[in-house]
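Single chain ahead, by itself, as structure tokens, in the form predicted alone.
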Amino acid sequence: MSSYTFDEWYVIRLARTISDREVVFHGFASPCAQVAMHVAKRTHAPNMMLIEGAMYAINPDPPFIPPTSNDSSLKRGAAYSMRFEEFFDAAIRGDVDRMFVSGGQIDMYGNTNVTAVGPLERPKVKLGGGGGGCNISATIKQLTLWTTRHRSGRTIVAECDFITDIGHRTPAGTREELDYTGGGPQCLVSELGVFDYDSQGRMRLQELWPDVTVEQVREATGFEFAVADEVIPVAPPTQAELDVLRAIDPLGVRRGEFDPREMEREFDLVGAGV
């Protein structure tokens, strides 16, 4: 294929957030970020630590990813699955070095929410809940942060509902403040844009899609976001990992997080045309 879709291209921008020998996890129901620690796995990061969200377990070699991340398949070739608690102890010590948090809402700090939107005695939308990850949010060395819903206006906000999994800094204070010894954020990529955050923990805007002006992330975001000195274009991605997210996502399931219309950005290999 001459060409590739946004997609694509998103999940594997999401998987070039992971370093070799890292100790990655990703938490339930997250398509993206599951297919993106696959796809690293192969190809610029193979000695990182994969830990399966369900399943907790280490790195496996599944045939491709099914439709629900609690599927015995992602277990396969495993070299250890772990006890949910294992897991757990790992985190809070900080021998996890990366997980995969997006949200319902993400505010500034990148604190987010899983649990409700709207007052909590009585939310206009319920969530699914945390999970535990406002624990080891504070705890693991580093987050990734996604969302593939920034274009909405509703998800970047200025302020959570409520604080479902810890960013730099809450109302309450600062991560050092808290006695955190997790990093927290250190990047969030959306649909729009690739964002790190600044000295003082807010986002700042640092990557661009191809297809997207800075004007348009301004209105779709909730506050007033600092801009990188120079924004540089999303770098494309290569043929091979093109071929890697292909054979190991041949099902899609990555597509479910997206709205419709983001399905209908393509562009060429050879750059980055629409």
Contents of the next structure:
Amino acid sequence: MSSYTFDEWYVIRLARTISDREVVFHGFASPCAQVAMHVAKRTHAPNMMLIEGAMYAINPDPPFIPPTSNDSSLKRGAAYSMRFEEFFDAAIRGDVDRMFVSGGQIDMYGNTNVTAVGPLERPKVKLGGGGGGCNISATIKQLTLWTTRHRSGRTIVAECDFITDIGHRTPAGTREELDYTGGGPQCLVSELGVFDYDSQGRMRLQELWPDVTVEQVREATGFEFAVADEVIPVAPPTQAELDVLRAIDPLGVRRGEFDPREMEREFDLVGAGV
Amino acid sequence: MYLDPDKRVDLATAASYVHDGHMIALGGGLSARLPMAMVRELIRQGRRDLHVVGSAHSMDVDLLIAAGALAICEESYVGFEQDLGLAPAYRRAAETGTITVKESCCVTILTQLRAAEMGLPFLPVRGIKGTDMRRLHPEYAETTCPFTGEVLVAVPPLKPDVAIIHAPVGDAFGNLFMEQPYVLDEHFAGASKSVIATVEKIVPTEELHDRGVVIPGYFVQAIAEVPFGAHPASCYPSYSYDRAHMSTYVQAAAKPESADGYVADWVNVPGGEDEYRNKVGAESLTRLTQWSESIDQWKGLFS
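Right, the form predicted alone is done; let's see the coordinates for the form predicted in complex with its partner chain.
Let us now look at the entire complex, which starts with that chain.
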């Protein structure tokens, strides 16, 4: 029986948020999302249009995923390299179906903070910044949110100290009230569970990893979240998905997103070789 | 328009077009085609109070901050991605208030550059509403569409004093060829009052035309040939990025004293760029140029 590690399963779960024939984009500094897109393209979503973040290369065939997101290896074999403005124009006019978004803080409505933790004038932590997320989170059709730092207790919070990218609603109003054409966050995949959003735009637990309890999720979350009537276990990866993942990410750049203790989570592949 | 047929100068002369207090735009992005030699030269010449604008950047901006050359940072991101993490000098300066952070969004910056390129007083963007971005930008306003009544955020034009762009090749007139991603360089060239270019190699115009002109020379005020002028960033097809050197920098920049040490050891050296390249070493630099020999060679540069 072969085994796999949590980072592998996590990235494969992220990949499964993508549907075939979607136009999908990831930002820079997002190796889990980046690897997930390549896994989806090579498994269940062969006709997706994969836009490689920071290269704006369409459907490339990189020999490996490098640790920086604008290396030329990421445009090898690409059908086309969009100019910066070609991508962002497509995103703001509504031609991009899905984007992956994360943040140092994520609130119950899926707003994210990648700007600063603490008071803005003298932040406790100055984060790197949001790239283009502020504008394009308003217009891209669906957002997949992800975080590998839920367990810290500091990431999934009642309110963001600063809203960089927009979720379902902010104190200024709902997406509808703000004339935003995109649908907002569809799901949040964390290292503790998988969530969707209810009709009020609030986070709701849908799936759990088998080694996590609802109580552990509650302890790590800064607000009371809804729980689906039936919380199901995350579906295990297939051998084919694991093979593709290992081939595309031989340098293991995805692992850079995790706290080292998450790397100790190992699982057996049931039904391998069937 | 800059129509002098021969704009070739040395690096020090090119840097002299940038003055204290200028708004500058740095070409490239993240780990690619950063104008690092010009950044180092501006630090050597003691430039102060610069205002930098752009999209996602890393060591170029962080080093200017570490050396005390920057007053205002208006980039959409400054950092070393997941690999090497937050930008140490940027983070320290933002947290202690020694620089003004006017963090922006790629789309907003692009829109502001387009307004400048078109000579317009403003352009609207559809995003920003509902976010906290306007807390950092009191200069933004609102405008109502005269056709639909939609309320949009209006942003003013952004006209950098100087755009600083590094490219693999250029000619004496300042025409530049570069590989994708061009990032914002074309818009920086169109929106800025002047472009100062550094290139790996200045070639005859016919040779440049064979590669293709990406930035036309009429935007360019001066061009300097500086081999490895983007190091430790990449400048494909010439060389890959030097992850080990970037990592050395990030570790040094973690504390003010060691950041000063990096600037003293690698930037403020009497021999300038020649001494910098010698310190990096011919063997290391040659290895970066050999990325295309095999996939293993290329991959090996990142492990």
